[in-house]
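This document opens with one chain alone, in structure tokens, the form predicted on its own.
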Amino acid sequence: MRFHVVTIFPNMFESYFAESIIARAIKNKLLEIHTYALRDFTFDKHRRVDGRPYGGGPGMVMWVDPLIKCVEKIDKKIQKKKNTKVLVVMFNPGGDMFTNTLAKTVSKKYTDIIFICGRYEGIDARVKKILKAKEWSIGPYVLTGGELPAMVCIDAITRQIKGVLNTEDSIEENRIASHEIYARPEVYEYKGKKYKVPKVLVEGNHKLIDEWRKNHSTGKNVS
């Protein structure tokens, strides 16, 4: 899977990505990720991608004709490769809720994935037009722009792809899992207090682990 992140900030992406699972994936050849600093689609003297908004208001909104261009150019650079399939996806408090369900499903319905990070008030209506584009939210807030929801969405979705992880196992909603978790020591003591691991745990009854795990799981890793 090759990810293609459209933004104004893309050296917030290096840190991230250069650690941990994703890292070691994208040596692995397992996925892509590509940024694309949106300042070089501009001809304005000044780098600028937005403008006043029409009818009036506060902040300023992300213009039309750099966004175009710069998904363009990732396209011509999609169409190279054979069997590709893509979505285009921006960010929107109001859009379709990101979950684990939809990044199991993109993950095994599409090639590439196009990002596209809003800032300030927002993206022109005309760009989700044009390209088609879906709108996620990855909760009931606002950010400052779409550069942490895409990677929340990546992080999630390149679980989701076989290999990634060390193991199947690994993914937490293919299993019976538990919110509440231990490990060494079985007993640890603070300040006078002992705390220690549920004796079910440390019995190897793993039916009766299970069950625990169940009635300590929230449920919310599965939706």
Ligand code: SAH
Contents of the next structure:
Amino acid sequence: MRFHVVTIFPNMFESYFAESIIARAIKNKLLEIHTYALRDFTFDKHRRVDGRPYGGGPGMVMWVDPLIKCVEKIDKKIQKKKNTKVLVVMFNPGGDMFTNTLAKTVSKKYTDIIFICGRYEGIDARVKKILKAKEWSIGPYVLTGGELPAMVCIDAITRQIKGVLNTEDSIEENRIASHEIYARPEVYEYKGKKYKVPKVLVEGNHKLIDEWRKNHSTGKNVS
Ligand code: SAH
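Having seen the form predicted on its own, could you now give me the structure of the form predicted together with ligand SAH?
Full assembly next; the chain just shown is listed first.
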């Protein structure tokens, strides 16, 4: 899987992807993450990427041309590889809700995903039409830009790629996982009160443990 991120803030991505599971996956050649500085695709000396909206109103709109030029360049690079399947995604708080099911589907279906991170008021609507892009939202709130959504989606999709997590089993959705988890000590005392691990988890009856976990499961919020 190759991720391509179009942004005016490429530096934002460096520290997150340089650590932990994603860094290991990149090192093991399970994925690549490339960022593209949108301002490199402008032709005026101020390297502007945005202008005033038609119809008036506050906030600037990201221009079509630099985005198209940038994606054309990425596409050229992708087409040098064999058997590619490309998805273009724009971020928009009003887009299709990004879910774990979607993460799983796209992780299997595509070789390259191009993410376009919006800023300001958003992206000129013609970009979506020209690039036949999908629009994804990561939740019912408005952020200042598409960079965090790109990181969120890359993270969730990466987890679904075979070999990224240590064992297949680590993928919560493939087993009975609970969001309520405990490790040593069995009893933790704080300000005179005892906080105990549920008995069923210490007793070792795996059938009962699975049942308990099902009732305290991650699954209900992940689909
Ligand atoms: N005024 C716009 C919001 C623009 S927010 C509106 O009301 O729709 C600026 C950019 O941040 C968006 O273009 C998008 O790329 C990103 N963004 C903000 N919130 C988001 C969310 N919940 N999901 C995905 N992208 C989001």
